[in-house]
Amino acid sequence: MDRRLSEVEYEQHLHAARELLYDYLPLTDEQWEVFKQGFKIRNYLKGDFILNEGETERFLSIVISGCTRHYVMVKGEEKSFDFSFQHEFNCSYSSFIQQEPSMFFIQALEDCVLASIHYDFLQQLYLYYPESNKFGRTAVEQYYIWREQREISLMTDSAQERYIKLMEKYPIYLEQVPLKFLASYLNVKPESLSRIRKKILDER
């Protein structure tokens, strides 16, 4: 459920969104005044669903604070396959691009704030401000690079190797993600992950 923010909080989050976007969307003040009209600051509490399976993704978002979990249901069991942390994009990309129902859920793992731009507004920006194409392209490129790397890792690395790579690249995962979700992401049982973590600690 999207929670209401005060006007001051809203403007603060918009400012944070502009700073995050600046590297690949260096808009002038005049351009930003147009661009920000399409942004919606969405505030969720821990456990809230940002997107349900079967709903169409209307927003391309950046996580201003907090983190989210992406998961699918397989034979009644939740299978986590992605997380979005502070300053990362958050979206059901295929649903957003095709404007068709999402095949997975997105849930707030902790209280989080998203700066989100609506699909319809983004299409208008592409038409009238060609430089804004970089915003959408960057989000999609990041997603597909991540997906290719993850698929190769699942085929070539052991569970321990996948965990070590995760520790090296995304140490924040280990601080914010519950063990059962992290195990699902690594495609191992929670007890197996516990053994892997213990083994690594013993070897240090």
Second form
Number of protein chains: 2
Amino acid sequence: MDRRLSEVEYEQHLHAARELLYDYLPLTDEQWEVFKQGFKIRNYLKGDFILNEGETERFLSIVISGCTRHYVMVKGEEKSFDFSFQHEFNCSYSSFIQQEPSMFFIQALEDCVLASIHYDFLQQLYLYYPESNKFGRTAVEQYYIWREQREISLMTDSAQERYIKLMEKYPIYLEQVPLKFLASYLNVKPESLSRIRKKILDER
Amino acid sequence: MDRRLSEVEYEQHLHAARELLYDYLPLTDEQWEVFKQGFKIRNYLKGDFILNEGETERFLSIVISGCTRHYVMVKGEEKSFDFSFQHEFNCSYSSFIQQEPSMFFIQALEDCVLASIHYDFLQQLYLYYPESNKFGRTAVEQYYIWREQREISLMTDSAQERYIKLMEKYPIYLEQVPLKFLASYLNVKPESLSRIRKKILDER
DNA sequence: ATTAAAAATTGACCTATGTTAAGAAGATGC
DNA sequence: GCATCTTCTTAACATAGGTCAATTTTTAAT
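Previous: the form predicted on its own; requested now: the form predicted together with the DNA:
So here's everything in the complex, that chain up top.
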């Protein structure tokens, strides 16, 4: 974690968080006054670890700026299985859900600002504002669908197909993620991704 | 769907459903009287389709007996990506969550009895009993974790490793699922699964 | 700007899994 | 119980992607 933020910056980031949250949970000004107490603005430098394997994830965060990589270390190898870009949520969900040690690392791919809700605060919300339970449910539901899509893609598409689809649907991956991490996300070695990229170029 | 059930059988199945639900949502006798109105006992013969691709999933079900296979049809090929065994939930979740057409088929692998809650009833529950929102949330959270585990296994383990782990952790798959479906679940062709099984035998 | 370090590419060769085809073993129906 | 159909296995060959090693390109540090 990095330098202190000015009061003004802090408020700006909080405001941004409210905007981004709106689709899930539109809040009146009064509600927001309560809600914002639960937020913490955190900022990281490129390469910093936002969460380490074995730590329990205490925060559900919104990426105000920057992007993060989620990876697991298996047999001495890093496997990148998710990224969070600007305006998306960022969290080691299974750790957060269960409040048990995370199997994953989360690392800042760029300098990052996160607006983070603490687990305990969210539980309070669930308790006092039952409708926020719906917010929690909807969020997980969205992730569920995302994971399912990806699982099916891993089962049915070749690495080349996965690369092309990603390029077409989510070009941000190509713009913001180093190829070695992207390769891992596509479930191939960097050398193979290179070959795939070359093949695609040659075919044009 | 099959023969009519006797009143007694119907009540027995409902009772079983309550028992199975208990871990997620313990209910008093009075609560259960309300709750059980929302259940429907459905029964299927081996091979029946419980849900077809393109249909919207209206039910979240508990498998009272039997087991089901969830698969997607891609490029003319069936890909089995999930099974529901006795006492587990059964649902095309992403379809149910979004109330949009399912990408998946669900088929009875054996004769099946399901205790099913209708989507609309569940929404009513969420509305009138906010604590049941937690039930919905917890259920999806459990599935999320399951999908995540599987995704990581698909990324990091060889087919042989996946087979061995499955055999050791969940032998029920081997007992109840034909090898051709199991192969698909492990993301290999039946011929490859055969080779893997042979190799394991030879190594003993 | 210069140098060092990291990332990306390329080529030669290897391995796990896919493909095709055939036969053996098991299940199902009459 | 016999015939038929489906599932499972085996073998020969093909291929996508892995491995290892060298080279080029990009990025970062002084």
